[in-house]
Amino acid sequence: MASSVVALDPAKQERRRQILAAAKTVFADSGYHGASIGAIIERAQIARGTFYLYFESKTAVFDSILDQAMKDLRARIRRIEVVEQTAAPPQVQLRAQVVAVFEYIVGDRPLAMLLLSAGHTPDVEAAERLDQFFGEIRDLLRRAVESGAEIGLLRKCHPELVAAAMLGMIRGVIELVIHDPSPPSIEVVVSEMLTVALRGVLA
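Can you show the structure of this one chain in the form predicted together with the DNA?
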């Protein structure tokens, strides 16, 4: 077989990535509205028209960034195995995942700022996309709480509410790490957060 049919011109792919990176930074610095195409192309070192060669609109780049981030995050979140004997203990699995997610987000500062900015994106579609994304995570957490309660691992509680609280905690902690000039290490952050969260819900 010859090389894949969908293999796009690598140079174009590279250009695209370059623009995406510039846009991500600018969006993170200035928010969606504050980010001007001018700022993006300046950072990307390209001409105005070139931008529109790779993205239909300002909204389109923004969406692209969100899509990629959501894909990456999803790839780092897996259902925790509690029954399989061969699997690591649940708390170990959990900790590993949380660390992975945190490292990904905190390692990509622009992305983190973008995600934290959630709430009010100007573009209705993008806002809905973000809402949906966080909704998914909240659902994931809620189901985890529910099954934890079923098997007696976790105390009886209002799963919806607890899930919302957990998600909020995560966001709050990330925000701290992002903004704090000398933030605690990821390890410390995750430990503290898990301690609070687990003590809050364990049976």
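Just so we're on the same page, rigid core means the largest C-alpha set that superposes within 1.5 Å between forms. Numbering follows the first chain given and starts at 1. For clarity, every value in this text was computed on a predicted model and none was experimentally measured. First, how it differs from the form predicted alone.
Core-superposed comparison between these two forms: the Cα of Leu154 travels 2 Å or more. After superposing the rigid core, the C-alpha of Ala100 moves by less than 2 Å between these two forms. The Cα position of Val82 differs by 2 Å or more between these two forms after fitting on the rigid core.
Switching conditions: you have the form predicted together with the DNA, so give me the form predicted alone.
One chain, no partners, no other molecules: that is all that follows.
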């Protein structure tokens, strides 16, 4: 678990963000197994003692990266509003949320590379933590599918299976976009994904 940080101290928060950003890059470049605290310290340009003021281990900083990513993703995924008369149509709300999620992940290449390492790291603890992260994402997708069916946007289906299929597609698309030297725009990516994902489940 990450060491506590004084929440209201902007300087400490900024230093913590600096360490997390450096760690993401090191994990993306070297993988969890190949990364070291020394490499993170060198990348962040801080003293070793400074690192340990914020994180007790490589595992702690890795966990913090995934915790922050989950927090950021949850902030971009909201229940579709159908009661408020001024709300945009459900399909428009859905598209906006998917665009926001993809812009966040693809816009942070080190994070995307770290997430794509799931299933490839020889470190058991890191693999389990990534599996837990994607399990939470799959649960978010399952609940989104259930909500979509409740409001009549989606047909009745098997939420677990649909969520798993959607997660697999999302990971595959992110991998393609990250490694493509000339990737399509986020708008094009989202349009294709929604067409594939929803054509079979629209009410």
